[in-house]
Amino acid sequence: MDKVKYAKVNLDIVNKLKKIVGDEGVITDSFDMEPYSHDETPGLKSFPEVVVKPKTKDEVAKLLSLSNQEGIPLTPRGGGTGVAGGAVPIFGGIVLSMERMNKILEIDISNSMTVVQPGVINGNLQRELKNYELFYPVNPASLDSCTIGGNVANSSSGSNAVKYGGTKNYVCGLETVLPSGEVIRAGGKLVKNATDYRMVQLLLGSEGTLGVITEVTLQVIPLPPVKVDLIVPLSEITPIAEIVKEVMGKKIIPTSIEYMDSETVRITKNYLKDSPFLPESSHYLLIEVDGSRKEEVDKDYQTIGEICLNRGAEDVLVVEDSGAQGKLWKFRQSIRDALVSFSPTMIEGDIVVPRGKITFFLQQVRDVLKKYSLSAGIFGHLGDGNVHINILKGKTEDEKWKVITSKAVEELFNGAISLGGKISGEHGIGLIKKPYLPLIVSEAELNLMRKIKRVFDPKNVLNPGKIFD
């Protein structure tokens, strides 16, 4: 990492954030910064010298510019639920952490939109449009602690990615404030717009470099009335690509496929109080479909399972029932947590490669862990080619631990770019994999990429030190 040198924040930068903000919105104790010092990143930790909480967007901008005059360091923060070291102040100075600007602004029914300010919880919105028989597919399995603005900085996605997309099919407009302070508006209620130079997308995935988001327009769906779970438990890998591939060419999208090994599977129950039933086997896919009608949903859920069972399956255990299906849920969101639980040193992947190369893929992550001792949960979603391949330390020593996993993570990379396939999914770069971000984008790219930054940020004091040098 270049050695930048930064201002440092002093008594009298510290009275002027308390005038912009209140002397609430800011934290200068070391003890109640230390949440703000790491993500969910495992062992990544520095701490901030000072964390800011606005409410407002002209605090925001006020923030902004305050940071770019004094050159002072500025880290965005959403609900801190990142894995690749995205959230955390690697140069000190300010954490801006947007937990209280968490309102629900407008749900305009009329135009199936809803305008939200970046703290507000995903799971939190999902529940409140559920009142408006609204629907809002993007679901992280972190939904009840990650923020709106968080995952459009990452263009986060989720389990219902198959079917619905991630969260860049569905930000149709985003108010952000740039590092100098100014303020602009890309898009808005619309469903098309060829006026601009796509600033949404832009701004979609650049982790809190290029700007600051206060304010996200989303576009909304019908909240579909029916749907069906499926637990599929599997003896062999080889079947998953063709199950996949002869679903999808029965025109039939699923919502979601997940995949879980066993290793998986037995941590999380273990960690779990209460587990639904899941049957001992080696591999196992969650599928879900939805519909607005029953009989069309119990159609589609009838010939996947026939497919599954033509393929090779064990079983298919139809989830039918509301409860069930929460708790069959729960258990997949809760298999980071088990993980980590399990073993508080880990390195996290979630590599994509296309989906028809999947179970290739997968056969080589085995041979990658077995070639250097190392073993691993892995699950993701094989609907979308993407899969999360969870590192265990375990009793492995420090420095082994090191050098084995270093070289696993290249060759696991080097492996999915082979099949046409990137090192992030949707976990972002951050910090974590900025190491690895050559063995993919040229040098052309790369540059393409830095002069960008420059001109959102020049004086490079937003979120410095992610994604790129």
Given for the second form:
Protein chains: 2
Amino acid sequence: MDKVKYAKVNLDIVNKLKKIVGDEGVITDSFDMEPYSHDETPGLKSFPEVVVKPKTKDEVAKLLSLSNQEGIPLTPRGGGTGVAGGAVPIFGGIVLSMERMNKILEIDISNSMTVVQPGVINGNLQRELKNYELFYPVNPASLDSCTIGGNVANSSSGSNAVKYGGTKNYVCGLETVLPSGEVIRAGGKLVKNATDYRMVQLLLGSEGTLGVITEVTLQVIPLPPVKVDLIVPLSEITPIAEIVKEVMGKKIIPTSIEYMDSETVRITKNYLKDSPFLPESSHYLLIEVDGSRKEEVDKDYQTIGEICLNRGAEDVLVVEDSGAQGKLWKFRQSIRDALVSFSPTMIEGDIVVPRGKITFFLQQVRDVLKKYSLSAGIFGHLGDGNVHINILKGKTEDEKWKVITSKAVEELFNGAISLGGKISGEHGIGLIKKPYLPLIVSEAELNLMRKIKRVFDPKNVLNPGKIFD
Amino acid sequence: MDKVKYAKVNLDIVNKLKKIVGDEGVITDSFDMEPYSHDETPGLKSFPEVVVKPKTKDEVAKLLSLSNQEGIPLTPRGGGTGVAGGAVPIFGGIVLSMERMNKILEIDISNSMTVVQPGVINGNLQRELKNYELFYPVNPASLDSCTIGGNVANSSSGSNAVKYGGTKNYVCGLETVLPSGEVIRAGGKLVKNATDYRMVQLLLGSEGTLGVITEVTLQVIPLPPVKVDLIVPLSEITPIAEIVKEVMGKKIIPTSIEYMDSETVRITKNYLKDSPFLPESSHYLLIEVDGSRKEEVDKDYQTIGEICLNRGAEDVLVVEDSGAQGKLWKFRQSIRDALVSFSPTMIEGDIVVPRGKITFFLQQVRDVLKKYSLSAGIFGHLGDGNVHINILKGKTEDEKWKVITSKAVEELFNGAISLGGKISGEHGIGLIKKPYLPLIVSEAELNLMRKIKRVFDPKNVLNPGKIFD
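I have the form predicted alone already, so could you send the form predicted together with a further copy of the same chain?
What follows is the entire complex, opening with the chain shown before.
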């Protein structure tokens, strides 16, 4: 990293930036730049030299041209909710915040499409679509602060992915500015496209290293009017695998199958003033079923409930009231904040394994944590084989913490890999997982990725230092 | 094209090939090579110098290494059902046929995944999955001869895409051999993956220009036990837009919404010995609804039927018997063969426009055809905005045919583009649509594609001359 030499942002550059985006679109005050010096990755901070907030694609194009010509690193930023350091400007330079490009440009009912600027907050889009009885199913837990542009750059998912998939299933078109300042428009309001969609696919999940997304066309679907949530407390973890298998075997695909361990629930209960009722237990499943007809949803959740009870669940609580459902999901979405509040230093894992191996993996995780006397909040998208293991520092000494977590993380990653899993299910690689990428991605593939990066960004000015060196 | 200089396949090379795949895996006899000299693109033929049929990934790796070292072009081939010339070896060299890598390696019920070799016929996989009540919804009309590897390379779709999407929605893992002979394994039995899936995405639809796929991991879903087909004859085309809009507005997403014009139906009826009953009419919709419960499917199809009749359909025929349904879809799948049999020379369009503009576009198509006195069979996936316009030469003189079709095709493409459409919805660019790609893909994007190609295949030996020069 210390070999890279980038140009610095001087007064002349700042004036050029102001000329492009206007005075009010440029921040140089270090107090005001603080929020742009980190995302939500604990302990990771690096100040930009300047923050710019463009309002149009043309401004973005001019900014990228300038950064490219001058050799100044530029880090695009959505909502800053990432937890892998993807938006942290580790080489300083320019942070390009998309916060002012936050308009829903179109809700096209006849094509079941919406066209948005990248800075639109996911939750705002959800609420707006609801007015048209439409649904964009991708719901990261940070949905009230993460942006659609960030979701695309990260190829994010959420709890609805069991039934509805992730961002990749909905992105149909992208307008993107390349480091050269050229603009490409790939895809469109098209559910099928064998003409130019390769570019859409490649940009998805590229974590702002290949181009800056300036417009997104998303497919939307009818909003399912009925949904029911089940809270399933269990004293043991082992029956979970059988429950999921039997539910799927009955041809029921729940919207969500979330998991929380007792530590996660305890910490989140203490954090929130107003928690939903969750009985004392060791493990919890939170299962949601949705559909267009009440009879059908009722049948599904009753079947699921019976399976859970037959397989040893302690109880099945049915949550049908939308207020109570809101409270329950608010709880789920607050977990991360609660854990951070409990232990500002923590290490987040976002491991994914084949769904059928998730409970086996969870036991592995518990063994590793026990071996190193580490405590953790474990929760996440069990139905996708994707769990979040947040190892909590608590009062562990700094030096010991460093040593044991680095060993533990590598053991967890290797355990997942041996089960056919990967080191990131949805949070991306960013900066934090970069050292571990060679565990799972071969040198041949890494070389391809590096060369593709060079094709898009020969001067390595766009979000440098992320994913790989 | 004539500037490219490739090495020739001499006896020494043939012996090396035989050493890799065995004598029985090499074809040099020109009679036996004839089937490998074309795909299903009318009028396009180019002989390879040799055909090789590997059985393992390691053989593929050795073959690619050899081709790369010697500078011999190598064209990968699945079922040869493409209609854009993607599998035609226009520079001779080696055709790499995946026909012997045709094993279903695993049906993993607990993970809802199947792992297959690329040469597995789509329809064979469908039938095998049925034994487990599982479903791989991607069903190109050529499903009984196209391969999964070809489907992935082309990112194919089919009539079920309205509800279930296309290949891109189901591919979770790919093993791929690069031109260097290196093997990369990206993805896995994972529905979520933010680690290395970029490579999966990039290879999807790359038409064999970046690597040779040697193993595919596909997500599968529960087989919906109930389905009903509706045949909807209409005297006018205009009500179709309103029908589709109203059906979708009722939150019903049919499995398929197919369209056939009277010419298509007439020609296919004459071609098949045993056709399903289709009343005389000008336009036909074929709408399928499926689901897990009969009541629900019944309600949906009744609602659709009422909408059709209220909007001026001449009739709604309900096909519930599985034998009759098979016959109906056999008819749909036979359309292309029927048209080719009727007019061996034809030009196939595979245009896609935003769904809400499809009937407007169809009228545009009819105007263009009328202007040039051309006849065509028009059919396809109306519910995806993706129609196939097969312009039939019939008795048109050769010279006139050339002139008017080139004008007409460009007008059709430009018409689609002006509506926000693309020149290929699912057949890919291959050789046939290559000249038209600059109509829709900018120079900046084409440059990126060329450079990405060079990253994977610096000597341009892998399926050269396809998509772009």
